[in-house]
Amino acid sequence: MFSVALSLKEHLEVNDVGHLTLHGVDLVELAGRYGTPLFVFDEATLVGNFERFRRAFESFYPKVLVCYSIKTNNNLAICRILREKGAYAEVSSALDLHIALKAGFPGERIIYDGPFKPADALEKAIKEHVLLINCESLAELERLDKVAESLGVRQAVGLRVNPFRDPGFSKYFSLNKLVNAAYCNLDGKFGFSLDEAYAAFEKALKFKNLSVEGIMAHPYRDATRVLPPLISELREGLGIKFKYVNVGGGFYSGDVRFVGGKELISDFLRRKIGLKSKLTEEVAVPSIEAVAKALLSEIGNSLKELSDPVLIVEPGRFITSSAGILLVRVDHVKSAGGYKWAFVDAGTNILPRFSAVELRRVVVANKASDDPCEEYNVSGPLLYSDDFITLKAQLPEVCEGDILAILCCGAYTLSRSNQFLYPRPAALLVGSNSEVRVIRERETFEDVFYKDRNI
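May I have this chain by itself in the form predicted alone?
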């Protein structure tokens, strides 16, 4: 259907009874012992993804900070492992900052992003000596200057530049651009627009308690387009020689397929006229090595102009996605609307989606050696129609009690899961030596309303 990270594939096997195993640990037995739903994280895949990402960039540029995006998966054990392997942390809130510190990241290995930074959060960040605070508005710069002054500190800052520009009349010929315009140009609300960036940097230089040391854009695909000319303009016009150039995140490994309404409609129509579904086709994704090479070739001259500043990259999904597996139990199977539906004990409460539909690879863990013979939609237990895990999955015959392994569930799941109708699941970490450790306890009903007061 789509690729599963090579490092994870290397660690998954099928044992003599046809069960899916991770480093020799029977995932069906884990589901029985710890209950479902159940997150299972592979430490070797997590570390392998991080080290591969870092090598990819360091092979083309010597001064790179890989700042793991804490919000992607904020479990303390996950964060600690990455910190021990040399990652820096990118935080986007006071909670992220607290978690990063709790996981052992020193302030000097933390950068603070995000559009909402209250004074108390900025004060905490400064007191912890964070490496860099990336500002997104003049109001934030003014607030930060006052907080830094009150603490007697000159704080290093960067400014986030937003690559978005209103496409003008051309938006009427692009559905995606037209939808964005209809939603009030949501892409334009972060950072400083290209039109105001020069003036914003000029203003930032005048704050006595701030040291302008960085420039940032996100995602990396747009950063490589907009940063080089702006860096040259700021160097020539204002004399700024940045110490840090941050190209943000958005690095995609291809292990989850994102589709929108257009793709689903196209697939529906193809099937109606007897054509093969394209949703099951392998998706070609550039390797991270190719991405790093292309990125550095596009901004290489700008980095040389600045006397080789530190390049900051902020991966999240690339590192954690393929390291996570969600085990769910089939409650029942039914036919409805012309399709077979397998209802399981987790849905978008545990695997929340962004705007796109995320199609994940599914394996029937207790029938892992059986060939797929039927098509199923995997539905969650919630009371709304779009609560599903995946659509049109080719699986062996699915029955009540089967354990499904939903692969590549390590990003934006554990940290975004919620308590709607059901408590949140436990999480385990499996080491390459087959050691199994609990890294998050399963919540109980009592945990759900623990903070409530029955007045």
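Starting from the form predicted alone shown above, please give the structure in the form predicted in complex with another copy of the chain.
A single chain, with no partners or molecules, comes next.
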């Protein structure tokens, strides 16, 4: 349907009984042995994605810190593997910080982001000597200054700048601006607005216990647009020569396809008049090498003016998404509302969605060499109409008991899963040597309410 990251595809094969294998490990057998639903992570893809990402940036700019965004997948084993390969960690809460430390990241390889940092979390971060704390408000700078003072430390800080302009009606009207304003400019709550950025840096320089060393914007597409002029202005006006330039995250590997209502409707109409579906076509996604090249050509001059500071990038989804497969079991199939529905044993409780519709690539693991012959919607077991794994998947005939491999489920699944109606599944790690290890145990019913007191 659309691209699966190359590294994962290289390790997926079909064996002589038609089962999907990962490094030769039969995924249907794994599902039988460990039960479904079941997360299976591919160590080679995880490491390959990280190393490819780092190489892509390093080949265009030598001083790059790849800070893995812990929130994407906070499993201890996953975090530990990335730490061993040289990743830095980006943490966004006290819990993230705790997990990063537990996974063995030294403070010097941790940066602390996010709009919400209580004093005790800041204190812990400083005591652990985190590399950089990115601040998002004057209130946070004041708090951090106090904490640093109490600990007798001069803390390195970066200021996060919000690249989205206030969508007021003063300049150009557009429907998007109107919607954005009506929704209270939700994007606008992060960091310092562009209008106030200069004054914010000026104030930040006056705190005795803070050392202003970084500038940050997120996501990277917008960061590269707003940072160059701002960096020049701050250098010329306030003499700031940043040690760290942070362009955030948002790097996408094309693994999951986010589809909007308009696309769904136009596709439906195309098919009604006999045209081919656009949703089943491959979508060209620029390679990470192309993204790195474009990014550095956009901000390269600014970096040179600053005498080549450290460039910080914060990928999460890019590294973990294609490294994770979710194995689910087909409970039953039914025709309803003009579509064929395959009901499986996991849904949005463990595959939460970010947009209205996310299309995921599905393989019938026990019929992996069969050609697709029909279109299925794959539904989860919850009781909501929007509990689906994917829509309009082209699959071989699907029956009760079939095992579906949902590809590219490694990002924002374990960490954002909930226990609504079902305990959460186990996770395995498959090594390149075909070794299978349990990295998270399956929850029992009792685990779901083990904090409840039945007074």
